[in-house]
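Taking the form predicted alone, here's one chain by itself in structure tokens.
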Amino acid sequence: MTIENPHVEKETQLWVGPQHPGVTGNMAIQVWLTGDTIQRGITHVGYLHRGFEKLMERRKFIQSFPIVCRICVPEPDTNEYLLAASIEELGGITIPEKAVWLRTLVLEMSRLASLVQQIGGGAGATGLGAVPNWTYTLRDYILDSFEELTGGRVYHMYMVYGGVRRDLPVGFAERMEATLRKIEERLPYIDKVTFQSSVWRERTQGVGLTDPAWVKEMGISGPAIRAMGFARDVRRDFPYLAYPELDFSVITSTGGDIYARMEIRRHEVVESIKIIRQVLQKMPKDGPVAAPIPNVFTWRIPTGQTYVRAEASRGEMGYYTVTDGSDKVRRVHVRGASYVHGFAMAERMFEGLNIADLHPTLVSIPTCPPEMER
């Protein structure tokens, strides 16, 4: 009778997830463990919004509006732009000065939101629960500004063909700007629990880490690549909208691990209020939001090809559209940070990590599924 070694630790297959509310709820990681250990992981997709790029196919240009922003939830307005800057690129449409600043608005908004939202999801998911109360109630205070501006707190649709579908309302400053400062009250009790905590510094520091090599080959983007010293971030490399005559500074950090990456989100908080109260000061006060255009039902647009890009919260957004002068696109293709995070980097940071360090790692990347499922 032969009896195994008790001693002997044994390779461990375990799911982690599908489960519903969260970033990394949304899909599933299958991972090996001896012990505690992960010795590799496969990230699996396809249980939340998927499909976009076909369906946008069948659908005239004003009808992909509403499929656009489901690419990522927490910060739709990105696709929305990309969507509409690709189609006035080739339909020849020239949006008005007041557009241009209304949607860097915007923009920045829905980015400010997206990075407090991820702060507070790094804290929650090394336990500490009352950061994310904090940094959602002050996102509910930026989506009370969008359902002021836009009449929907989550999906917008603000931005369409041609500009935007209205000017701001009449005391809409006073009260960003109030809200700008409740961010900024609140970011001092941030720091204490996080950043100034050797608890959550012992969790973070060192884990998740990043290789540089990887940068090129994967096309890494956003606080991804920043965390490991490069300061790129598409507003400044490659300009678009508001954004020349803005000031703002790329925040980089040489960590390349959990703790540098959500430390350049706090930084970067502070940019988007900053660039937020920038345009509001220097936005033209009158003038049209939007420009004139064809008939959405029959518009067509002329053959072409064209790629748009955007700097969201996770890092490179970019719409690579064709059409071919009928009344559809003839193809779309999505180009979402989460996709190369979620798969390519995120695999390869698996290995080695401590099963209780699996979600820190994945929510300070951050991914949003449905980019991944396109």
Contents of the next structure:
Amino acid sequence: MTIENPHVEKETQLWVGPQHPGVTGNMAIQVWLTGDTIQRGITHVGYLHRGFEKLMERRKFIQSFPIVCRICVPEPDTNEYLLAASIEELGGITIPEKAVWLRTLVLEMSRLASLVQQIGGGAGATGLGAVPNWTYTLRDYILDSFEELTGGRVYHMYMVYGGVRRDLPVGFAERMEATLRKIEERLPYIDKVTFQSSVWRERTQGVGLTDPAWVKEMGISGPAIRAMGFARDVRRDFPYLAYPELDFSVITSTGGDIYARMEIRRHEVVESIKIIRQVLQKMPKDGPVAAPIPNVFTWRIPTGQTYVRAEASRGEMGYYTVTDGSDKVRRVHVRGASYVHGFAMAERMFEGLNIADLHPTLVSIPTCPPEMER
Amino acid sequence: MSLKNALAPFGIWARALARPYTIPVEDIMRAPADRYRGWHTNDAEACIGCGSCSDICQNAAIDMVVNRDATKGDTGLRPMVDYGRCCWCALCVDVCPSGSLGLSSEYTWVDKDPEVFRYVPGVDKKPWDDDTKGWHGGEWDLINHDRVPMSMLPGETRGQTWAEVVLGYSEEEAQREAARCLECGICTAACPAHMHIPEYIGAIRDGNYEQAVNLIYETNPMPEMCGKVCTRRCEDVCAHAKQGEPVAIRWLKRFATERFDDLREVIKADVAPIGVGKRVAVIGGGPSGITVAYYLAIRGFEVNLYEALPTLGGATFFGIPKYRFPMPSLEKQVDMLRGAGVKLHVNSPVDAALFEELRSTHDAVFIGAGLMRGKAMRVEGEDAPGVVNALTFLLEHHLRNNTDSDKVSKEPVVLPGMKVAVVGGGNTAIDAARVSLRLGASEVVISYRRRKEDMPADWEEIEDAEHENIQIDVQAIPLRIEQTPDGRLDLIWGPAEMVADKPGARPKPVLVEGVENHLVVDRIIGAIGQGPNLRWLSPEAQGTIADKWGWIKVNEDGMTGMPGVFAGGDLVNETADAISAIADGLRVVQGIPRWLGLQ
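Now show me the form predicted together with the partner chain, since the one above was the form predicted alone.
Now the full complex is given, and it begins with the chain already shown.
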């Protein structure tokens, strides 16, 4: 391919990916460089395409649960929740109070696991090996809790229409608390090598900048928008589940750079821990965890459509779901924050970026490729 | 940039002295969580092979494979799991109606041979087969095992009325109940007539009632009868029955047929007129005869049906009380026969001479004469006045009340205020007891030699009888009947103890010697079974088609030893229920054209 560019005489074309060094690697970035400066870049996806949305159109409602969690590996529960909530809304199912709290717990646990993983990923992308070692271990402790609660470590398949599949195991709150303390104990060390380190600051401050003007144009959400000073959070703006009854802060920063986005994540870990503690404390002790639902083999849902949203660690995630009176969905559109961030926003951010800053920038957004090519 | 920031990263050197943060390998090999979803387990004996697990698996990881011989209620299939496809979501466990399938909590399984990762849990033995941890049914199920309750007349008042006890489902209730069906089809195999049960239940669920009755009429010409009084083997084997209540298949069939006042407008018999020009005589207007007559008539045969009684229906007319199966329901089914062009000859008992005439004037003859002889109790004093057979009692009662027959006295056997004992434990015994109650009996006692759980009567019938304050004495063996000086009857009975019999058989009642109990009543009704009576045939004909007790033997087409003479119903089929008789009729509907070379 020849590239017309009047401003430079020589341009190098480079493919970054698709290999898999982390959440940015199972897609490919095609960049054009002069020297080590990126002139422009294009995001290419498709390497993970499994056709989730289309598969759901051919499955009975309940059979979509084992699929949707695969739309985001680090944070499957948001997908489970959104599918459940949209089908419940269209099918007229109300979930019991206990299920509301258990769902909130699981959503926040998955946010927390995802946030610590992203902090590790961000540090790793700048060459700090110790931090990912720590944070992936911390994530594994959270996965232990998931295993205990849901029966699965990575893909939980815990929520179903009507509620959740199991109640809390005995002693779960104490063991969860132990994990939360482990995370809190680690945070100061993470700070020392990253946020307090002059080297790391040098590397991340003023790099990977976003422009507030893009917000409306692209529909940016999550840490990316909060790093530009907009206090937008679905949990606060469009409250769902038990979030209205929980005390937490929406963290903002103004840098709009890698540092600001990572810093937000760092503080959101604290908020997330706070939320999990509250949920475990305020959750009703008794009551059913699921409401009865129609026969899953023959359940038909009348014609209807809805958009349900939730705050994932990457930003607003939403399911636009259409039913047509049959036993399958007519259409599900999965709105993942990564779609906006990974194409429109990232491609603008690439311009003028140093090639060495490409991965730290992508991880700081971050993108989750399966969410972009669902 | 401050010095503090420059030095900050070195702060983590403090960790060099701390315990390693990564997890030692022995921690990784820790025990899995209690509800971890690992490799499958299955209780192969409790599994019924319904295939719900295979249906729900969106990865097609589960195949149903032949493991054993199919029986009623067990397809003989067992799930085989392919772990190249399984994603351990455990939906298969959550929908397993028998509760047999589970996931063990086993984390790891390493093998060099990839083939071993396809196995039949519970059949191919694995170390984790008995793991009680993991993910198992019971704690929480995805399917609803509770039946939509049926509304009935209240038990206290219905003893005084002949009105139908069961009120039927509303449309909403029927659709809700129909929606419970898992569509496994285990019922179809258990139904003697192999009715298209999941299909018509699906049609009811979707509100396609015309489609439902058409599906029903493909294999059953008396669905309103079966919808009300069928012995419903289908429900016994329903997958839901393993852990809860079976789908109310019978009530749903009833609902579908009751939607239409005249089924002739609805049923579209779409069959080839293969029998044009052929004549078939049907002897007996019970379920088997009606089946043969209806399905041959719609295939173009000229059918003559001979019934000794004034009304068609056979045992469903004279045996089954009208509070269970009212006359209008029966007439609706007879109308279908008329609509199909069957020539009905009622009040026309067939004798030896007419039988021979029918043989010579028809291409085939079907005998569905039923069991018209009530068995004796074989106790001393049985011939005392006031002791009647249930069959005679019910027959006379129904002729008296539902026909203008002059062959029965106008005086009922049971009069108001009498105390009645019924000996027996089948549906006939329950019917005789409940009819007696409605005739005004002050007290009705059923006396049965085995335990209540051994009673052959339908469990709902037993419950209904108890709700009507009918007393059931169990483990009571009748010894003799004596007349008391004041003209009453004394049923003397001895208690029985249950002794284990052959494996698989019900325990035997054995008389406890030396104890005599007295039950003083006004009427005793013996309801201990019926037998064949072929005396209306010539001795030669009897010898050709029947054994010495009068039971008829037939081949796989339903044909007797006499060429061109077919038989079915209770005379052939010892199960002696209506749906088996219909199944016999269906066999003959295939058999007669085959014998005539029409197929």
